[in-house]
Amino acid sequence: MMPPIQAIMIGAGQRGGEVYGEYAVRHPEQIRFIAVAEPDVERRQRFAARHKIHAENQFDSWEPLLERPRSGQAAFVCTQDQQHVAPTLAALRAGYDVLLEKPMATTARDCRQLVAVAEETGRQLHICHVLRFTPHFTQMREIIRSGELGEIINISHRENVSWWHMAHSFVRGNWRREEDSAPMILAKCCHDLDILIWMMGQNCTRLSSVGNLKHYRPENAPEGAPQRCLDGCLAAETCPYYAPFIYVDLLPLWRNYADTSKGFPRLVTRAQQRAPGLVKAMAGVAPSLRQISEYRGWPISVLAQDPTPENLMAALREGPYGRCVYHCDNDVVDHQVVNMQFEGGASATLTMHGHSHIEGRSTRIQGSRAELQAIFGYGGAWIEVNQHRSDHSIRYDTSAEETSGHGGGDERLMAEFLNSIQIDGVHFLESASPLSTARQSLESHLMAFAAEEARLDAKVVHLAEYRR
């Protein structure tokens, strides 16, 4: 039997330790950490006891760790945005092949290293582009390339941030301002760039963009008030982004996955609105409920490591996610739009913004014998297409488990980054798709610091110019 492959992680946060690290977990005959570079603590220690790794493999930062000789055969770089490309040189100049959350970098040179260091040292370099694995928009592009929908005039792709995942990530959060990040379109769009690239298999020529940051701004705050929400904010009960009711509620994200679920995970969101004890006394009987009934992910757990009720208000009154989101530092846009056209004369547009009701993608493209319309959302995905001259209509549900992130595309992508790390010529899956390449990502990413130039300076880029 084909032993497991062996990895360090650098970054264990919510996506290195939360996600990859627990896929690890559930797969242990295909993975095992075995070093872990992180500087807070409490994340480090976490991530260590989870995966049993010696004191000796536990380090602060990642520079100790990678000057040692090469400890295994593959290294996760999941830091934030703008410490991406010092940690990914370093392991693939060490023999590693690197798995890099996105975005691969935050400046067009950097990407273009990343690209230049991977191919002269002939290691693997892959971007978490997990939108391209995911059953959803696997099927969209297959009903693309199987000529059903004819000549593809256009497509029209949104990018809907719920209100309060804006609030979350960039208003109060990490991805808040470009200095400290990247800009809105690249932090949150390289993966709707990817996806329109790898679907229509061209490449775009020229594009434009407007956008701003319209609504989260001091001059919109509600009268009086303060700088945090529980400072005695007399809007508390009508606000929709008090902090205690997005992140102690939770009632955002459970709206979020009801209306988009079907059967029996929306009777329960829905029961977990209205009737949160209920659904923890069914909790004994069926032990399932308790991913609900005691959630601890995602958004919560980026505030607190134990993510109790009392933790977390501890958390809004000292931390950043207590701030009254009309008095953060934030400078990233709230909405953009880009204005694309591909090789084949085809034209685009890829909306993002961050007041949707609903979180979720939604794809309409107009082709010449037939128009798909698609919903990719948190509870579940679904794709219709409706052809012209029989007005036959097809549907099909591209919903992945309600416990898979990303739509199913975070388990698939880690299955396919390993089976791409050769043992003996062994694969752990019988059939993989191919990664993309880390040149082929950086064609989105060139794309969306294009968009940006695009929107700063008023005028159309021609692609040209950037892949040069």
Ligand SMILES: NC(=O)c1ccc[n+]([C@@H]2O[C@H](COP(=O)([O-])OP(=O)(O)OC[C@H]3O[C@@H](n4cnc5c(N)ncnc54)[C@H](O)[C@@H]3O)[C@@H](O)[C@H]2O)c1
The other form holds:
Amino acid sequence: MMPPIQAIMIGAGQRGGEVYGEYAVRHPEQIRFIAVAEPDVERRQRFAARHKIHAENQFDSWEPLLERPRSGQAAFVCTQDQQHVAPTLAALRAGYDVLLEKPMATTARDCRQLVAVAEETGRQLHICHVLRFTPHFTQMREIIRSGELGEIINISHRENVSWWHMAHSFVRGNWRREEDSAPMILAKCCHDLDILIWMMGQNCTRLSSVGNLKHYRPENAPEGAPQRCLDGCLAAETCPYYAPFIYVDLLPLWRNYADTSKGFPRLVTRAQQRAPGLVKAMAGVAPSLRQISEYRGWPISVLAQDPTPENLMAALREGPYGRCVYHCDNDVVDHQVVNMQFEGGASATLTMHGHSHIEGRSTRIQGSRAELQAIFGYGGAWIEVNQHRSDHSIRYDTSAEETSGHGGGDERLMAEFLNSIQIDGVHFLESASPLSTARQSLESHLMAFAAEEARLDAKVVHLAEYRR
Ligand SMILES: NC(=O)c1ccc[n+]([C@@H]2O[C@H](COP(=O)([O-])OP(=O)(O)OC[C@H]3O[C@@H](n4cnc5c(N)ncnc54)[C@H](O)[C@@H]3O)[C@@H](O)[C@H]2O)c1
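Just the form predicted on its own so far, so send over the form predicted together with the ligand.
Time for the whole complex; same chain goes first.
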């Protein structure tokens, strides 16, 4: 049996620590983290303890770690959007194969530099386009490629970000300001643009775009709303964005799970919505229910390392997530539409907005022989194909078996990345692998930059010119 891949972690935050780090804890035969770079002391110590990393392999930033001779085969770069490029270039030059979080970079020039250095050094550089690894989009791609739909005429794809996820990440949270992170069409939808090209097997030739920040602005605040929800807001009982409702009661999260799952998970999350005390009592005899009654994951893990109700309330009193959504310093859009034309002549629209009641992507594909409709939600997913001639309808359950994030995408992404690295450093990337090389990811990122330019300048962008 092959020994586990030895890896280094750069940025042990939500993605690095909770997603990829926890994968290593579940699969010690596949991967072992042997060094960590993380400036936040609590996070660094927690990651080091969880992976038994020696003190001499713990660093408060990536530079001293990457100045040392290479130790291990793989580097995970999971820093925030604007801190991807420098550590990735250094890791490639030090000889690591790299798994880099999306977006690969926040400018076209930086994206191109990453592609060039990955190709020069001959190292693997893969971008975490998690949707490619889900049973849902894998199945949809197979259906398109099988010819079952006939010729693809039009795709209408929606990224329905829920109102509370929007508020969490793009109004109160890390991705609220373009200057500090990225335009929302890049931060949220590089996945969607990537999945469209990946499914179609064609590039986009031209696009246009409209959108703006319509709702989360001071003029829409309830009358007299203070800067923070806990400072005596008169709308506490009625405002959906009242922070304790989102983070302490967690009702929107359970509602999402209940509405998009089925069977036992649906029953339990419904019960958690209506009678959390009952689920807590039942967890005494059925420990698996503690995953729900003692939930500690996203989004509350972002507010506090130990998200007890007391720590959460402290975070809401002082931290960014307790701010009134109408009094934040956000500037990214809350809705945007991109119109696209593909090489083969098909058209597509991507609608992204942050006002959905239930989170999830939805897709409708018009083919010359059949129509496809699909929902990809938090707790479940399905695809339905209706054939024109027979009126025969086929329904696929594309829910992930694993409970991992992004509809099973996080788990499979890791497995594929690790499979692609051979222990002696020889690359082994199957041509059918959904892994997205830097060169492949460049295309979806260029589309996002082009869409932003089209939106801001009210123009049509021709991708051939843009690529040049
Ligand atoms: N693939 C996906 O679907 C997906 C989903 C969510 C987020 N992301 C992306 O993942 C990235 C990380 O997001 P997150 O939510 O984990 O953020 P996070 O803020 O929780 O984690 C980033 C970590 O990087 C650390 N860091 C900062 N400077 C550093 C340095 N000099 N050296 C080493 N570490 C440093 C921070 O202290 C922090 O702990 C972002 O780019 C985000 O857009 C991708």
